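The chain below stands alone, shown as structure tokens; this is the form predicted alone.
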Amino acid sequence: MPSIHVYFLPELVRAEAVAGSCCVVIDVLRATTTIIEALAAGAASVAPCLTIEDARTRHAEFGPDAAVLGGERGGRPIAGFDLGNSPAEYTNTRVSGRAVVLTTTNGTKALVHCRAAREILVAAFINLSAVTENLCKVASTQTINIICAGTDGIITREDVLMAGAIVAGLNLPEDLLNDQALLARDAWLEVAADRSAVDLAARLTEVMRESRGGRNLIEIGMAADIELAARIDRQAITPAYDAKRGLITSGEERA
């Protein structure tokens, strides 16, 4: 019977173990939030790359002006790249009609880790309802693996909460959930309990500011990214990663 598995880090599930399943990749601060924002702003696609060298090579393959080069190391923009990893940078003016070649410390690694999956979806709080609705369509027939990117091999609270929000939204019997799915769901329900949408966004911002990833962003002057990442349902797309082509697209063709 299909089940819902949450993994708090990619390292907690073997890459081959997700083969044939539907995978959901989460890196709230900030890769998946940035990918969603870029595609919502009109980017033709996003090409996730593991290394800076891979990204530069892939960028050159697109040809002049066909792609922008974005990413970070240690949260900071990479020298010589067009953009960093702030979702606010990926505006219509900068990315519309162009591919985005992206390399990040954690999120792009998590995406590539899931390359054997049948389908790979990109999730963050800003597309929570959209991704949950898509998963509802397959939950009865496919195993769903929700992969949290973490930070440098350490579990992050914001990714766990996002995973829990998805699990809560699917509302499946507990015997279909692994222990990490139950832990994530319960953590989310505690944060979300009896809160209006406005109160929840404020609470999420507060929680993420207190997390390791949030503190890192505050330290480098990127605190505004935390507030943007907490805007639940800001976007209505569910990007999908085609590992064979190495491209993430908006997923609107599946609607």
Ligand code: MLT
Given for the second form:
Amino acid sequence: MPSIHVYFLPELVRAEAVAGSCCVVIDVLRATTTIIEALAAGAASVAPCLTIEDARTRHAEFGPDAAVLGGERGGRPIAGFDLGNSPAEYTNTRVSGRAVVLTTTNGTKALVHCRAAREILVAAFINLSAVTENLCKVASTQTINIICAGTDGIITREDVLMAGAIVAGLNLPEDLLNDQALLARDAWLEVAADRSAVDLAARLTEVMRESRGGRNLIEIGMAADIELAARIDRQAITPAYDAKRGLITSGEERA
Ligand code: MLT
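Can you switch from the form predicted alone and show the form predicted together with the ligand instead?
Below is the entire complex, every chain and molecule, led by the chain shown above.
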């Protein structure tokens, strides 16, 4: 029986348990938001790497002209890297036609955790409708596992809200949802209730500014990233991670 499972952290589901399913990975602040922005800006692919060393090696394999090296540790850019992890840095001028080799603290780990899945989609508020539409096509036949990256093993509100927004959009019978899916959906419905699109983006920004990840970004002078991450449906792509090739592409070929 197909079902929708939400996991508030990758650690809450064994890597083998997602084998053969459709996984959705969420790290709103900021890894998945940045990946979507980079691909929408024309990057050929994004190669997520777990460590700084892996990222340097992968970048060298692509060759410096063919790839951009980006990422963060503690939210800050990494010494010697071309770009940090602010979505707005990934402009057409910087990334068009090039691969982006990216290492982040939690988001890239969550992606790699799902490597046994049949399909791995990349989601954030900025592509909410695109992801939900893609999932609608498979929800009646496949198990969907929605995995929140969290921050350093701690559940983050923005990832749970995003998971809830997907669950609400799919509108499936409750007996197909696990308890985390029900909790996420109800949390989202409470935030979204009776709000216009403009109002909702403002409320989301407020909520994210209060979260652990959001407070960290404000502290290091990156509050603008929170506003961008709250722009629901800013992009219309659903990137997919091919774990065998170690590459995320825009998914436009699927549309
Ligand atoms: C992560 O993967 O943990 C995030 O990218 C953190 C950040 O953007 O600062």
